[in-house]
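For reference, the chain that follows is the form predicted on its own, supplied as structure tokens.
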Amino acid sequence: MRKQILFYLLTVICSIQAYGQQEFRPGSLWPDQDGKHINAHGGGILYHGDTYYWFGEFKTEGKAGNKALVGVSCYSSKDLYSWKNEGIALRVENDSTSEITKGCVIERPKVIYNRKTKKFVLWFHLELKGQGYDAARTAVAVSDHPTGPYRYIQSYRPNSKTWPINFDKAWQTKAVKESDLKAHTDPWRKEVAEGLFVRRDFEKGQMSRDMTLFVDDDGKAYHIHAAEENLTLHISELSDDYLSFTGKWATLAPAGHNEAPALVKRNGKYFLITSGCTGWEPNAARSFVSNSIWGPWISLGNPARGNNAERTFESQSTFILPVHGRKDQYIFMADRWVPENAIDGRYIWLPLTFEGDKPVIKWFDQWSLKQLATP
């Protein structure tokens, strides 16, 4: 109880200090316009009209708050500093037969706008209630308005009965199984890279955990997600209405153990930032570049620089935000998880800059958009 009281007192104090704030303070409490710490974890941002919309996981107190007890939250802003609480965009259901029943796991919600259908499309990582992380599904909902409410449609195991476009045909018929190998050995890693888990999940569809969305210049949308027991990232093309998969997909960094993908395009090249897989514990970020969304992707190493860079400043990537109207200005969005008291998770927003074609993230105790490149 003392921790809870202290948390709310700090929120009030922070709210007073932050009135009219025109700077980011990574890791600090970030009050919305009502003075409450923003509750939008693992989130992503949609820019539509003249407004930014921040969607995220609505957390509650304690360990139980890591499960979806409320739903997906939405906040809006004109300047990226001050945020208005727009309420719950997608609410969990009380129906025990629903896939999004209260107590399921909803993570990393992202929203994109479909110019053809005029619909706002929400995707998120879904784990079914009572199944731990075994379901490994991705789910979609839709709305006529950016703030919702969003209507839940269904969940998927993506790309059932289709092979990735960068998959050697000879790998399709390999007879090696998990039981034939000792995990985390070199022979095991080789077989993972050559489709061990792709073949295993071929009929029922591939796993989908940590995910993000990306809309390219031509309007094509892509779903990037951790698959194969979090060992390999998959890039999957979405249908024209963004509500399903076309079956065209590729593997990325097979057996590399990447999660928390965040993607941005700059000067015709695609840049991806991920993390390793260490549960709630932070680790060194990774970065990749490609001339095509389909690869090949080249590893660029850890983009974080300076003190505590080996733990990505105690955070994990969730999204890369291009600042509207400002050429070559990007914000690296990350979460500092607090699994013991989920609602107290903090946000790490830092400038994402480039040295040539290499992304760079440096720590600032406080910073503003004015510090980035001139428009």
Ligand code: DGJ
The other form holds:
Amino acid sequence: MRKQILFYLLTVICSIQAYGQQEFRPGSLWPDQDGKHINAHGGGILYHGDTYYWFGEFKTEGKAGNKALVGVSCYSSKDLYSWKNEGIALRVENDSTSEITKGCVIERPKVIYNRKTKKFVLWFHLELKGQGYDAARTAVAVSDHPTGPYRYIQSYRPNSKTWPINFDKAWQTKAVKESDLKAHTDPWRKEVAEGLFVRRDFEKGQMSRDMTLFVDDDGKAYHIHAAEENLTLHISELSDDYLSFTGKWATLAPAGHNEAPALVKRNGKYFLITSGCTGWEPNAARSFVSNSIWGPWISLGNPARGNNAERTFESQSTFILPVHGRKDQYIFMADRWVPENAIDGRYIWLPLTFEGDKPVIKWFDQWSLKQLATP
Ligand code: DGJ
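Please supply the corresponding structure for the form predicted in complex with the ligand (the preceding block corresponds to the form predicted on its own).
Following is the full complex, with the preceding chain placed first.
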């Protein structure tokens, strides 16, 4: 009898470990409440009401699973450790004429809440089916509920026929020849920083690949995206309803070759973490600080420390999450991609701390919010 009770207790304890584990284990399989590895890659988190909503790319098995065959997933959690599958927030469409037809590429979905319209607004990087990464568009969808379903609205090449606010007048009129676009030398990088690709894409609209969203304290929202063949990041102000662009925008780290942007505001300063551009392969993260969202942005180098910092612990940034109700606590969220079996991608969540005004990310095999500084 004693043995049976002991066995029963052990089973209960083990199942609590599996479903209600109160710690993060970066790089491990992370089961949701149904016991399935969370499927929300390149994701971002919205805190709304008393709940966290995690949106991400729903990947499927194999190499083909890097394409959008299902859509954008959503999970919810009260404590950040245990996640409930809320289903597909935005579904790809079967209609072959739709921009989000099955087989397109949907990456890095992010959701923000608009207090004025009371709508949830989802933006994501969209590549049109069959065009590789050439379309370089950003797309928007909207819902009355955080978990969706989201109604697809449209995609953009942003900021057509507008110059960035940090652009010299003299740079506007220079000619662009096809041969100018390919040199990859230092003088060429200077040309890029002086708007070579901005001029090339002036009529059509600027490219938009890896992206994130950021809502400031005054409710203004910004879309930060890799543009100019991934050479330069652009930061663009969104309209009051968050559904389009106002036309106010700036270049960020010109010719710096950054992608995977993640932004957070701390003590009035803006911090940006990015990666270099090496496809699915990890590289060293970068960080930047600015007193204004419009820059100037100052480079602070690689925020990762310790063993394997030069490959960001085999991962690439996707979002920085301020932990609700815990002052000065942030989670660096990153993806450990597995491109040959996309569904097996893992999540690297680590504490983002600050040494003075410098962001720092250190590896932990396992960790919990309790370990961080007291609220
Ligand atoms: C790196 C990007 O950050 C990912 O989102 C994805 O676009 C891959 N490149 C594709 O190679």
